[in-house]
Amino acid sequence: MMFFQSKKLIGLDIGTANIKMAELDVSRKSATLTAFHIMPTPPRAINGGEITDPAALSDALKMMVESSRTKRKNVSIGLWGTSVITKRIAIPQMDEKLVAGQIKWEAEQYIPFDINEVNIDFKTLREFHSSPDTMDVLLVAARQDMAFLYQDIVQSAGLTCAVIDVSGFAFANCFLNNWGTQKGQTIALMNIGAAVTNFVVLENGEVIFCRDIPVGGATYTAEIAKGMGISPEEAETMKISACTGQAAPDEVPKVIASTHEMVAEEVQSSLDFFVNTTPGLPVQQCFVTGGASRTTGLVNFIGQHSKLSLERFDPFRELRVNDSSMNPGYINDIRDFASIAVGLGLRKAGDT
């Protein structure tokens, strides 16, 4: 388990339906989360990972920054989506300090950006071998554009951008923190969001597959408006109303039971990926979280479709939290949202 000393940072995850900021005190042997902020992201200002409105999402996060009154400058934020792309690659075995100068080459045949537009990392899984002969790398690009974008609404905020990292990876960084690395364990994480669903594996602690579902919360929204001829807010509405137990049409319920069977099977699709690119390491568990893992019926119907067993995960399992600032009421209402947030804050200044 790791733990850093650093600068303090807050952990930023600006998602399509809500923005969240963790503030966490780190020290070599704990945790404490010290403050949890959330508030929805303005309506279409994300698409996919995609900022489609920088304005909105600026003035929101520069409100969320004088509400939250932290004395905090700097942030490590997560990009998502379309804006990265990860995938492990194998290359010939070399020495490792020759591996940087190879890996632009070895990504162009597998980014489909221009190679010049794109931020390029890797981290060589050293838990995890194809093949004597080669090496497997985790490839990781990044859009500049959106990454410059994401940057910029930080600082018309009064931020800093310390720390651009990956939301799957700072998923699985609060894992660790939590669970420690399960050696001999192929674990999966499932984060069920609004847009898309972050989905990670690791096998000894190392990240070994990290991939964006396209589905989420937003799925049954759109089949509840498409269904019943009513408008995105009128069905997100009812969605809400349907998953908390108060009164909504017969239809909706049944429209959220058929969604069940699309999002099971996306997530199946990368299960088999990755089960058929990683012979002979069957995931043995899979933690889930996300707002929208609350959707009634889903977690089971997903464990039921997969054959995998499912448990809850819990960000603050081994974090401390400041009773003070936020009582276990507030704790619990956060407790799906969080994740991405409190790996993020777990980060240091300067990492990658």
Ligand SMILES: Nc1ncnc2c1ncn2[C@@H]1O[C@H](COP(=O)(O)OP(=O)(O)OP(=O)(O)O)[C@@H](O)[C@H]1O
Second form
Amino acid sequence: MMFFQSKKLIGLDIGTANIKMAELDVSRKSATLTAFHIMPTPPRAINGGEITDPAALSDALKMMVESSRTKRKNVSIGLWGTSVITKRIAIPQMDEKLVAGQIKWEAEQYIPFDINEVNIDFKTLREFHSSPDTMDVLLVAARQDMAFLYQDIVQSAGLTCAVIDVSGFAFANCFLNNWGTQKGQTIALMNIGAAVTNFVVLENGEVIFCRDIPVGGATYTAEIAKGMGISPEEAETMKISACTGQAAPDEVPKVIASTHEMVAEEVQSSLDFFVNTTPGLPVQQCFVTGGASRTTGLVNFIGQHSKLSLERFDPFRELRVNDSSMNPGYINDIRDFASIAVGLGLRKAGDT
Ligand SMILES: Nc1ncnc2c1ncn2[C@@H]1O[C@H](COP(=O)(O)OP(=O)(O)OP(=O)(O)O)[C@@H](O)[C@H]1O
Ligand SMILES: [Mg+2]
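Having looked at the form predicted on its own, could you now put up the form predicted together with this ligand?
First the chain shown before, then all remaining chains and molecules of the complex.
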């Protein structure tokens, strides 16, 4: 008997390789995962962060929603890749209330999009102002066309877009729910997906840096396909075989090993950019997750290259799990894929 539409959200993470759906019951004291679904994204529906086949995506989503038998209608989604840009800027010290007006004027010079075609949001940062006369603001600019496209896709699958977030921020949200604020700490998070690696830095529990690095599992798949003269589909299958201890041609692990450097260097250049542009403490801890973090040797390689000690991120560390619907084996299978969807699912309708 439902007279009112439930305000509970589905955290929906639409990635290049996989679509993930997380349902949580969130109270003030705790959060419980009540359902999680994952299915492959239709081939080539998302390419380089652009949605190239919206119809295929909404069909897939519709199927996923139907088979999940969810009663929820409202989703929160995350924008990522080139759909969204965040940038730390310094503006003159002023009353919080005046910041929004000021940002409108300032934003134009900082973002490579047409100002009339983006949604601008911002967060004033508490710590480490560049100078006493200025205040630091994290500017978020999201491409409107992408937000509309996602909204259409979600709608044609019978759902409503209640929250549009940034995937990196959802990742941070997932961290905060599991590790808390970690006062005085500077913590880096990496979610290595297929096309991008979401890279976020938190300081005192506040996001101070957020960027999607254009490397991930697809980098390996493309190198294997190129090196062996086979299709991306064949290359993907061989890669997963090689990384899960199944039989694969000798060349596959060789290409994987020789691709680490390319990936680690991209990650390093974002780390360097962060260090060179952000005042404050050095990164003290770094957590890593994402489907491609399972690539044999990758996490070790990044660790050695960056001299950071990397820890595995666990989106279920402090999350209760409804184990009548999800057994420990299943939870283990989805652990590396779930962080963004869980972070999105922790949001509440009406949040900004
Ligand atoms: N066992 C494994 N070993 C190596 N790579 C794996 C393994 N399992 C999955 N992957 C890779 O992980 C990637 C998918 O991970 P994930 O679902 O996190 O990406 P996504 O969110 O769809 O992509 P993106 O966010 O970049 O658009 C694919 O590139 C896939 O090949
Ligand atoms: Mg992803």
